[in-house]
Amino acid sequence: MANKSILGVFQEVDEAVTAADSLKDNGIEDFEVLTSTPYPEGAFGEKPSHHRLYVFPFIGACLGFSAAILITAGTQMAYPLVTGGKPLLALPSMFIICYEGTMLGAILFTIIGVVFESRLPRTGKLAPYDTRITEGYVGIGVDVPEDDVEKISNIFKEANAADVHLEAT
């Protein structure tokens, strides 16, 4: 049986908190809170979101540093030019290239990480949305089996929802 998306739109924050508490009392732990106001994470009792964005710049920096070492050392070893008994690998110039390669890798992978963690581009059906959320309303979105749609709609209505949107079929 397929899941349906339901969005309850609340004018007051207290009403949204009441609806979130009712959802948790009915065994629904996984819901999404949509708001234009920056409330602290967990203010509505939702699960904390986990991200892995910090991994992307680290991997990018390591790859950029490795590529810079390979390019500078590889070039100097492939075309050896011994000048006045100096070492074949010129470390001061390699440091500059390695720094730039590290930063370039970290920046590019950070951009990739932001796109990846933002789940862009979105594919498939989009969940219901109400433009009043940008005007200060609070939305609570839930994905539930079709059998529970009526129960969740009643929970939202009992919490004084301004509107309840169902996923278009």
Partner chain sequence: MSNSHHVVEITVKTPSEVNNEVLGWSATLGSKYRLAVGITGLLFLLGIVGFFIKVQDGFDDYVPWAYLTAAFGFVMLFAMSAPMLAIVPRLARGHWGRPISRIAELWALVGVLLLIVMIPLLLALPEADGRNTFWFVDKYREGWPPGAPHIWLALLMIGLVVNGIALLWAAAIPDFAAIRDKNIVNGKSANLYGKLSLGWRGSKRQWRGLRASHGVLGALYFATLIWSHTMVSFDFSQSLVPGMRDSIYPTWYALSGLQSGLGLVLVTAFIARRFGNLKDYIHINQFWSAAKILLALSLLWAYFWWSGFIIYWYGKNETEMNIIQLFWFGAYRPLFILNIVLSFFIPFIFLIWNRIRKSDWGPSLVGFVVIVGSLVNCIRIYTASFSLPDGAKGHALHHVPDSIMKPDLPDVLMVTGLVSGAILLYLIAIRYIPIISTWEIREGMLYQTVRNLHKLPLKVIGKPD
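Can you swap the form predicted on its own for the form predicted together with its partner chain?
Below: the lone chain, stripped of partners and molecules.
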């Protein structure tokens, strides 16, 4: 049986919290809360999510460091030319460029990690969504089998939803 996505849109945060409580009372733990404000995780009683974001900067740092070593050591060895009485592989100088390379790699991969872990970018239609969310309304979205659509809609309406959107997943 095909699943449907239902989005209840609530004008007040407390109404959304009531709806989330009712969903949990009905055994639905996996729901999505859409807000225009970054509430702390768990403010709506939603399940905590896990991620591996912290791995990304480490990978980026390693790659950036390796690239910087290649540039600093590789280029100097490719054309050995002593300048300023400094050694060919002048570690303090190399350190500075390697430091920048490492940080650049870490920052770049953090951005990639954030985008990846946020499951962005999303192309196409933003289903289910309501543009009023960016002006303070709260959306509670849930994927359910077609049979449960009415029950969920009723839960949202009982919690005083301003609107309930329904779309096929």
